[in-house]
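We begin with a single chain expressed as structure tokens, specifically the form predicted alone.
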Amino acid sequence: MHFIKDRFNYLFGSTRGLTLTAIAVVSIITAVWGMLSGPMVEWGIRDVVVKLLNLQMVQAEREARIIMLYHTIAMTIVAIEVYIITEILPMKRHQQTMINATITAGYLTAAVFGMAFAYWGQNFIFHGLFLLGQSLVFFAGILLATALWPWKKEYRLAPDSPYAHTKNGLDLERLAFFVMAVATLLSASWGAVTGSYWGNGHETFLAEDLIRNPFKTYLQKAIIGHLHIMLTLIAVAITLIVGRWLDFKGLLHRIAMPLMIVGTIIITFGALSVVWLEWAHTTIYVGSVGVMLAALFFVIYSWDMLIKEGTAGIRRPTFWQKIKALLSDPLRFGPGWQMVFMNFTVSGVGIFMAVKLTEIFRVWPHREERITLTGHWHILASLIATIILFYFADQSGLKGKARKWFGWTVIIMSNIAFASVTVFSMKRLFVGEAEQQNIVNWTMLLTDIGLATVLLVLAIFMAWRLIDLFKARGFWRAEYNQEIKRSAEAEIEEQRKKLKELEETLKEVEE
């Protein structure tokens, strides 16, 4: 009995356990539903999975199923980021517990009943429970924003702090987290309001299917804005998280945080104002500059830190010694590299499309432009997922050769896959339709190999964590004991502060 109780308490009562559970949920959904598309269709695996799981795959409901699947994965990723934020940022213990419990109940309810509604018949009780799960996730966001409130006295920084702050000690990094949380709540509301009109002026659609429709309803524009900004805010959150993880500070931090705050506000306004303003995309570009510059400053800082750490014992390190130091730890090098690589596969492609939209892309067949947009969003989401894996693998104590093999495999194979997708989506720039088959074959093969390898490495990592759970003194036990210790210390500190406040109050009354 204690065997089950201890592991249940770890998985659902500790931040690391909750994160591990959520990653397992995403991994299972990705592995199973990944069998329904791509080469799995050609190989006949899709039909086997459909029959084995008794999935109801009505073609007319395809868009709705995809939307439900995306929302399920997105909410689980958001939950992972929330767990990490509640662990790395100072907040009261009861706030952390309430936030984590609420979002856990929310994303699990939404995932289970959302997927059941989408793939096992339209039982609207399940849809109602899916909406309940989403509501709990939203409420957890409100609790998080409240806990992150940066103007509290106890969260002020000292005047000589190396982290970005105002003259009166306001922590700008915490403010950036707070702005991100509030923007996410506002952006989620955009989708919720539109969803409330489903069947009453609004019908299911995929954003990439409407790109050449000159007449879009306000509700359709709202969904398009919602789609863009939510993915962007998830990217902002992971950028702030890894900055905290690698102890981003100093001059570049003081420049980056105001840029991140202002950029997040502007880009959120731009994405949501797509509903009404013709020039909204220009606003998005302005906001993106701030966010991308903040990310660039983090990359410069983190790589400089890795080089200095790796060459600390060398008086005058050579260029190759610096490169060796930079590449010595793939898990800490990975986040910065993926952000840089993103410029070639996501940001650069997006900017080029915007500049040459009418001149080049609108001349292409609709299918080609649709492929480019779909690849654009999927690559960004997948890059974010790899950065989360780097963080969690580091926190899981992965060391030695296993750390290097895991890190470099994820970096190299994901980059091969994403680069191949980029070439595939942009192939019309350098090859005609009649001569494209060779490029299509090679890019698809490399994409499948890259993604399959990343998923295989993730499966091995998750299997290691699963095996570890069966050990009496496994790594999970150390994580759980550390969590209990931190919680106890936090509660003692809170009681100490309350006692001090009470003593000060009594002293004032006596005087």
Second form
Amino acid sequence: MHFIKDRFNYLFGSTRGLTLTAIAVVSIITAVWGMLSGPMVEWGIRDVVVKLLNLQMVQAEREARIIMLYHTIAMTIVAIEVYIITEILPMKRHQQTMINATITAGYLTAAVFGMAFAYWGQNFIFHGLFLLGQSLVFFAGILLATALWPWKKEYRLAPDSPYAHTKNGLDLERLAFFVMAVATLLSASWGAVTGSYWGNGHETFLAEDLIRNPFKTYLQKAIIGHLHIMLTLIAVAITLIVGRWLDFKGLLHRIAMPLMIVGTIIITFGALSVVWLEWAHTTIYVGSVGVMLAALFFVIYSWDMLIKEGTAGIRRPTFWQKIKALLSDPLRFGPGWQMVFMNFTVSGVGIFMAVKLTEIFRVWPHREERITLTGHWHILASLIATIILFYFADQSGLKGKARKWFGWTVIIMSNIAFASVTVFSMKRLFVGEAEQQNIVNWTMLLTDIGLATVLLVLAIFMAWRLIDLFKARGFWRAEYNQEIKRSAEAEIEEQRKKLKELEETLKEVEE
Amino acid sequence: MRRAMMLLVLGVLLLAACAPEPNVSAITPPYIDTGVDPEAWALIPAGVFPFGQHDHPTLIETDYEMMITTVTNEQFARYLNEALAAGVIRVGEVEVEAGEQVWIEEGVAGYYPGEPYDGYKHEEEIRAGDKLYLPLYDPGVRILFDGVQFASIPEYRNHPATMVTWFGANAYCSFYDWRLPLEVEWEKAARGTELVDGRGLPFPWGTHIERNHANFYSSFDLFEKMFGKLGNTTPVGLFNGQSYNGFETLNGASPYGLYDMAGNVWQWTGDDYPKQHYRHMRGGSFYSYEVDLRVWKFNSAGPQYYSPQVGFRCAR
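Could you please show the structure of the form predicted together with the partner chain, as a counterpart to the form predicted alone just displayed?
Now the complete complex, all chains and molecules, led by this one.
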């Protein structure tokens, strides 16, 4: 009994355990539902999975199923980011517990009942529970924003702090987290309000199918704004998280944080104002510049730090020694690299599309434009996922060769896959339809190999963590004990402060 | 050793991808007689039917007819000869305009009166003038011109006429006093009026799709074996329940007896949507995943667009 109780407490009672559980949930969903598309269809695996799991694949409900799937994955990813934020940012122990408990109940309810509604018959009790789950995630977001409130005295920074702050000590990084959390809540409300019209004048659609329609309804525009900004804010959150992880500080931090704060506000306003403003895109571009510059400063800082660390004992390191130092730890090099790589496969493609829309993309048939659109945001989502994996693998204490193999395989194979997807989606720039067979075969094969390898590495990593759970003195135990220790210390500190406050109050009363 | 093995496996996989793919335009497939008459028409009676993915009850007030197959290369070549003799088309260089791009192509062209232009954001401007109907020297073209006469490549004569622009498809139908079907007409002809569990049919033949119902991406039809995974067009009406050299087909006809309303080639429809002027195509093609074969799915492009996976049929 103790065996199960201990593991349960770790998986659902500690931040690391919760993160591991959520990664396992995403992995399982990806593994199973990944078998319903791509080469799995060609190989007949989709049909086997559908029969085996008794999935109900009504043709007219495909888009709705996909939307439920996206939401399930998104809720889980948001939960992972929230767990990490509650762990790395100072907040009260009871706040952390409350936030994590609420979001765990929320994302699991949303995932289980959302998928049940989508794939096992449209039982509207399940749909109601899916909404309940999402509401709990939202409520956890409110708790998080409250816990992050940066104007509290105890979160002020000292005047000589190397982290970005105002003259009166306001922690700008914390403010950036807070702004991101509030923007996410606002954007989630945007989707929720629009979603409430579902079945009441609003019909399910995928944004990429409407792209050429010059007359979109306000509800459709609201959904398009919602989905774009939610993914953007998930990206902002992970950028802030890795900044914290790699101890981003100094001059670049002082420049980056205000840019991130202002950029997040502007980009959120831009994406949501798509509903009523003709020039909303200009606002989005302005906001993007702020956010992306902040990310760029993080990349410069983190790479410079890796180089300095790796060449610490060398008086005048050569160029190659610096490169070697930079590449010595793929897990800490990875986040910055994936952000740089994103410019070639996501931002670059997006900007190119915007600039050459009427000249190139609208000359192509809609289907080609749709491939590019879905390709570039799937890549962004997957890049974010790889960065989360780098973080979690590092926190899991991955060391030595395993660390290098894990890190480099994820970087190289994901980059091969995403570069191939980009070439595939842009193939019409350099090959005609009658002669495209080779390029299609090449890019699809490389995409499949890249993604399959990343998923395989993830599976190995998760298997390692699973096996570890069966060990009495496994890594999980160390993580759990460490967290209990940290919590206890934080609690003692809180109680000391409280005691001091009470003593002061008593003194005042007695005087 | 292990590293070498891994590199070897990766190398083999890459080499497999490098293996020369068949040049689609260099292979001529065998001629297959499907027994389906491309000259035949089907009557679609007036009435209400479930339109679109969300099955909106929609009324079409009059009866109309549609070709039971897409126009074949043989039919289109015959039209080109008749139209050339009648002086309504010409062969030579033609200026093609798409978005902000303008280029010259060698092909068949004819006059089009243009469309109202509102200057709307991203609106395609369709000016009056000679428009390209069919390019002559693209590897995807199945119709040859010897300087005097047009003729289909014999083996492709009962395949859909592809590489025809919307202008060309529209001109073909107009030449015989027919027209391109409106999207709503096309969809009714494809799915009929039947409701299963309260929903209209997603495919012309029913609610599920099997690989031998239609010609689509990776459907393993007998032409895919010859042309690789991306496949090629199949003769019109191939999927009619017959067996061809051991390749068994299921009957993919629509409730009104129209063939290839899902797969084989996307089909131009006749609507001109104001403030954009993109032309919609329906049905999916040999290069489409099965989801694009659902009857409500559409693709779109400017009317100057042509492709090896786009054809058309007429209505009257």
